[in-house]
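Here we start with a single chain on its own, the form predicted on its own, put down as structure tokens.
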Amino acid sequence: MTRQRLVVANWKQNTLTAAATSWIRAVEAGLDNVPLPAGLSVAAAPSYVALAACRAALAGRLTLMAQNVAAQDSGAFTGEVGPGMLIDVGIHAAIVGHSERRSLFHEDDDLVGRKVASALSAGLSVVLCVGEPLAAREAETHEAFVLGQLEAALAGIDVSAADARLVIAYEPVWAIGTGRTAQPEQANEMHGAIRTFLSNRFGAAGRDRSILYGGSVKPLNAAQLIAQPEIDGFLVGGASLLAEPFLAIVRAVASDGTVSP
């Protein structure tokens, strides 16, 4: 397996149906004119209840997930949403363990770890999302914070059968939202940590595994970070609600970090 390259955009609980299909249509549009290169890929992340519409007016260019999914397939789990029902409308790839998932839903290591295991063994692609608060990166002790969320949610994962389903995205907690965004140089050690970690835990299926970075990315510092030899792409927020911003950033991780105007 050789690392690929992703960018997702991450509507988070925005957008209405009417205003996602036009994003999507859009976006396809826009990237009819981006000449992606082999191992590129681009994704969406629309609300539960617009997969179905974005995925209708999809011409396939850009692929779909979901924002979260259960850890379990079915049961008595009133509003959950499991992995085969997802598969069921055609949606193969979901975000697990987001800080946001995290911090306010309170879903701890322990529950991440079994999204994970539930969403791959289903068939799904995950995007397995880690970060530190900004407490544990002013204590300095931001890698150990990582790496302790990675061992956690990991644990009996069998990486290598995953291959290339199973995505990791660095989000410092800190730099989500809050205008505040890690440093290139910041962002490119704490990937490197993780794909050491990856690499000592999993050998080759490990070290090859693409890492994404997402905390406040946007048109003007994509250049800086994709240029990074660690940092395989991006997991986008605010700036992926607009079509144009989102395009810019894809053509940036397209060009290998010169933004076109």
Contents of the next structure:
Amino acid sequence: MTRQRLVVANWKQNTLTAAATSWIRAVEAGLDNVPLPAGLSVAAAPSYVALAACRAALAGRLTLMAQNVAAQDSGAFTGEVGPGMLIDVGIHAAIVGHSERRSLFHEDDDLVGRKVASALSAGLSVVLCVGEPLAAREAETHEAFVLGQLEAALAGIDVSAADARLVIAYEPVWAIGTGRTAQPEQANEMHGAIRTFLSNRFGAAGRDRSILYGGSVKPLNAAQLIAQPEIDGFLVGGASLLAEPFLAIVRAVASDGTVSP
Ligand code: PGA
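Switching conditions: you have the form predicted on its own, so give me the form predicted together with ligand PGA.
And the full complex, kicking off with our chain again.
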């Protein structure tokens, strides 16, 4: 199995329906002019309430994912949206464990692990986010921190060789929304450590996981980052809100880091 490439637009709590659907149309039209190599896909993660409108606007070049998903499928959990509800509206993927969910909404490793397990068993694809805070980077404990998050989130998960539904996103917290990107070599080093962990844990199926980088990815740094051998794509926040910068990032990935028009 070869590693898949993936670029995801994470809109966070932004973008009302009209802007969301025009973004979908603009990006899909833009993708018509980008020769996407086999194995590269592009996805957008709108808010829950914009998912249905975005899905209706899709022509099929993009896929959609939710920004979050509940650990439980249904029940007395006011405000939550479970995996079955996403599948019911045609959404088959979710981001889990984003650092904003962890830090602002108190999602701990245990909850993130339960979300990963229930989403995968319901049939969703999962982009599992991990990443260290600045203090861990400065104390040089960043690798242990991230591998600890993975260990907790993947306890009890079996990734079989046929299962490409688990993607990891490494997003150092100090690089998210700060304009401060990890150096390509720093990101590559952490991706390598993550891949070794996955490979020790799941064999070839672990080694072949796609590992995305996130944290202030922009058209200007995308080519350098994607040129790193361990980086398989991006989870993009701020630079994904407008169609054109997002397309420029997709073009950088499509051309394997060699051209960034
Ligand atoms: P950013 O966000 O690109 O704005 O840093 C990335 C993310 O939070 O996924």
